[in-house]
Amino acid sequence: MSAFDLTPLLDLLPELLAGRPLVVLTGAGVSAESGLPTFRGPGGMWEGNRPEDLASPEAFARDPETVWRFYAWRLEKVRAARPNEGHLALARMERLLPRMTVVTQNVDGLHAAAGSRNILELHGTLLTARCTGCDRGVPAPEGPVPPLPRCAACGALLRPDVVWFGEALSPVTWKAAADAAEACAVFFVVGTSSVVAPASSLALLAARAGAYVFEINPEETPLAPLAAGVFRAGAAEVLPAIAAELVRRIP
């Protein structure tokens, strides 16, 4: 028996099984349960720099070596991390429901590692790099980065394939996320502060289009008044309970 009252959510199961979509927006709180530090969390200094001061086009133009050392440190942590029960539960749910999309602000690839397939990575991924010259994508470099990585095709400098401060999201990815939000019957907001734009607007788009919004987060956020249901606990606790109920109720 689940410790959570899932009734308001599971009452919507017939709609989901009839093909109405489910969209799940995830943030750093999901991956924190795999041991990955949140970007702005406690101890947010790296070699005397704030991460925010290193994740920008200006920082890369000024000192690409320092930026790449920072991203090599992040990559080391990402490659050592494993999907937690929250990631795995979402992958199980995707196998059960006809139409489900995971929209993530995370750049760690853990949703794919858990088995989710229909994923929109709003902020890109640490696992690939992109050429600053020809825009070619390649796997991210291994180990400590200097000497600086260069494109094998054109020789230009590679950069992390993530969206930095001051950069726009991919318009293709953003349109797909917004379209999914406006078409869904149920929208989960999981492990995100709901203050980082434009991702924070997706729940509002979903609600305005008639979706039921549910929040999973141990912390209070500005989203709560909009939500049809709020679970004040971690993703690795709540999502497996939801997935287990889905398995039990689906014939």
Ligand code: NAD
Second form
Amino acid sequence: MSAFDLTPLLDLLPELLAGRPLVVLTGAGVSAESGLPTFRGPGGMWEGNRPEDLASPEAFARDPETVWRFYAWRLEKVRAARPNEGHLALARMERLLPRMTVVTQNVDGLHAAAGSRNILELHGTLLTARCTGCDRGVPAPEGPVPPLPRCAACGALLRPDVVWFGEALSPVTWKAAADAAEACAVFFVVGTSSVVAPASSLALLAARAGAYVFEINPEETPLAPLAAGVFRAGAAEVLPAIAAELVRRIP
Ligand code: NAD
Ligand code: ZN
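Beyond the form predicted alone, can we have the form predicted together with the named molecule?
First the chain shown before, then all remaining chains and molecules of the complex.
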């Protein structure tokens, strides 16, 4: 007997197949089953530091080597990780649905690796680095840190190409995400604790604009009261079940 019941969603699936838009917001939880720790769950600490204390412009200005070692460690895990059944189900759904957007807070590249195409990476990516001098984007360093990676063009320090606490999201990416949220018929929130703004406000935008919001998360989050349905199980279990229901309804 399964712990979740898709009933509240089922009547909406034909509408999605007919072209009404779906937006899926994902967070660290969707990659948990690929072996990548979430920030707020077990295994989220690094050398006794909270990620929040390392993922900031202040931390980088103070101690770039510690920050880069943290990112090099995460990158090593990401390069070894494979998309799980949750990522793969989302890619399958995108091939079935005329209009679907994945908006992710993750920086691990696993949605693209699974085959999703229409992806908005709100918080950037670990797979590239950016020059603090000339802003050029380059592939993330392959080797260990130290030595600190530097720009081949201008010699300035490279930084991870992610959005840190206290930094603004790319306005272009954010606008695309907000527009998609306001235009969608159904909005899934998958594996995010919904505490990091402004990403957490996307579900609110969607709900206010009339979308049905569904949450996929084994734990309770502040979003639940807003949701038309809550599926309390892991993403790698729920998303394939939804994809299978879509396939059954292909006209
Ligand atoms: P979070 O760590 O705050 O919350 C993770 C959420 O996932 C929790 O609510 C938890 O209950 C849920 N969860 C755990 N296992 C799950 C599963 N199998 N299926 C579905 N849900 C599951 O993560 P967040 O809300 O994404 O915010 C943290 C920030 O940290 C984000 O901005 C993100 O950029 C960054 N981050 C990214 C990665 C990554 O790219 N893989 C990993 C850690 C943190
Ligand atoms: Zn440079």
